[in-house]
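Encoded as structure tokens, the following chain is the form predicted on its own, with no partner shown.
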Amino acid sequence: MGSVMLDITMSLDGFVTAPDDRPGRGLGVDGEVLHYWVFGGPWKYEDYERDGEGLKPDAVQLDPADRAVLDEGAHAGAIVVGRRMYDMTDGWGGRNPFGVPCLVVTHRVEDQPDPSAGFVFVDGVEAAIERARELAGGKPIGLGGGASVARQALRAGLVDEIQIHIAPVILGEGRTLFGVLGERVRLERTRVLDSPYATHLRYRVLR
């Protein structure tokens, strides 16, 4: 059975978005700094508007540590995300960008897009992870957030590993990852990788 890894980027002070995150600007105002590590340096949402195919990590020069982390993500057999993340990205332009099934946690499953888009809408995080395991064929499952679905999965004891990419910035405000979780989660650190744009921390969740 594939393990579940929560994989998300946050600022040093614990925010996964800057203020005013909205469709088309899901990281908020000047929130692109959180994902400099994904694109090899500074970028802006306007770059997407200028390039019809959008920015692609494969097309930029990345730090070796950042490249290794991104390449590892390609081994997932399925991805689970929250409805807010789906909406903030406008459904990634209408097509699943991950190359594996993408399960969207939502109470509005009737909004399910055409299956050819590569998304599966599921009501509830537990049901979504169960369905992801069926589709992943024994491979790991990536839990991509956002913050709400991450907290739900942690509270339900569904997360086996946590990988946090800490961007070297204090945002001061925005959407926090853990907030008041209400649960104590014991962790064992298993890896640290550094690059100019992120410190990649991996933990095993202790049962």
Contents of the next structure:
There are 2 protein chains.
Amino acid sequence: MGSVMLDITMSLDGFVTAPDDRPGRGLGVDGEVLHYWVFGGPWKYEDYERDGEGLKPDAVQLDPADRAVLDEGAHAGAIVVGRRMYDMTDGWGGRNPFGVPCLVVTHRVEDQPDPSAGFVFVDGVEAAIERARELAGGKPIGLGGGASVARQALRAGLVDEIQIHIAPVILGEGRTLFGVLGERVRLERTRVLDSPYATHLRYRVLR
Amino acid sequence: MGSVMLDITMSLDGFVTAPDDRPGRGLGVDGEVLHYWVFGGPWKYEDYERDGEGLKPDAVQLDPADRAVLDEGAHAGAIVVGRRMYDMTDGWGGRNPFGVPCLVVTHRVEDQPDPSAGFVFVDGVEAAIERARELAGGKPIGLGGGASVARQALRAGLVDEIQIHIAPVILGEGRTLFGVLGERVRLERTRVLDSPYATHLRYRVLR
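The form predicted on its own done, now the form predicted together with another copy of the chain:
Time for the whole complex; same chain goes first.
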């Protein structure tokens, strides 16, 4: 059965977005710093918007550590994200970019877009992960956030592995990833990779 | 002039103590996990109390990465800590254990113990760091926390370097290190070391 890996980028002070994150502003005001590691260095939403198709991670020179981590992500058999993240990215422009099924956790499953777009709307994180397992064919499930879905999955004991990409910045405000989860999760660190743009911490959840 | 390094351990979710930290309970209920890296593995407050003198980091087998980080800490010329940390440890049992002057930030400087104990009570984090510089003879200043002093120093722009030791645990509650600092601090990662018990992230503060 495919394991579930929470995989998300945060600042050193635990924020997954800068303030004022909304459609068209993805990670919030000057939040791009969180994803420098994905783009091989500084980039701006303005450029992303202007170029239409956007910056392509494949087209930029990535640090080898960042490249290795991104390439691994491609091994997932299904991706689970929250509705907020889906809305923030405007459904990744209307089409699932992951190459595998993308489950969107939402109470408003009636908003389900045409299946050809590659998204499956599911009510509840447990149901979404269950459906993801059916679709993933034994491959790992990537849980991409946002923070709300991540916390629900952690509390429900549905997360087997955690990979946190820590960007070198204290954002000072934004959306917190863990917040006050209210329960302890013991971890075994299984790997650390790092580049100038992120430190990639990987853990196994101990039960 | 000696640089100021904030040097503190936190959980992956950003807490520097577990709940119910108080004198005799140091890092709070089952908070010892934060400092496994300092003691070469699991330890308990009960043992620390029972042995009187306490566990000695020198006497235990440390991971080489943890050992290297601890040894570096010994190069500081002065240490600055908050009053709360001083009280939590009961003044480290009544005697400064650091081998260099220890400045304690407090509004109640009249509580200053006998100077032979090795502590200097100073009102305000800026004044404490200024005094630390005078006493450190050009060596680095170690800013050891707690969270309140760390945040004050960050906001005042007094921190030159940050070293965060991330323990492999989500505590779920406790005292947050950064909280909502309210301002951004750009960082350059300068080093990553890791062991099974902590990932040591070192950054330079960019101005």
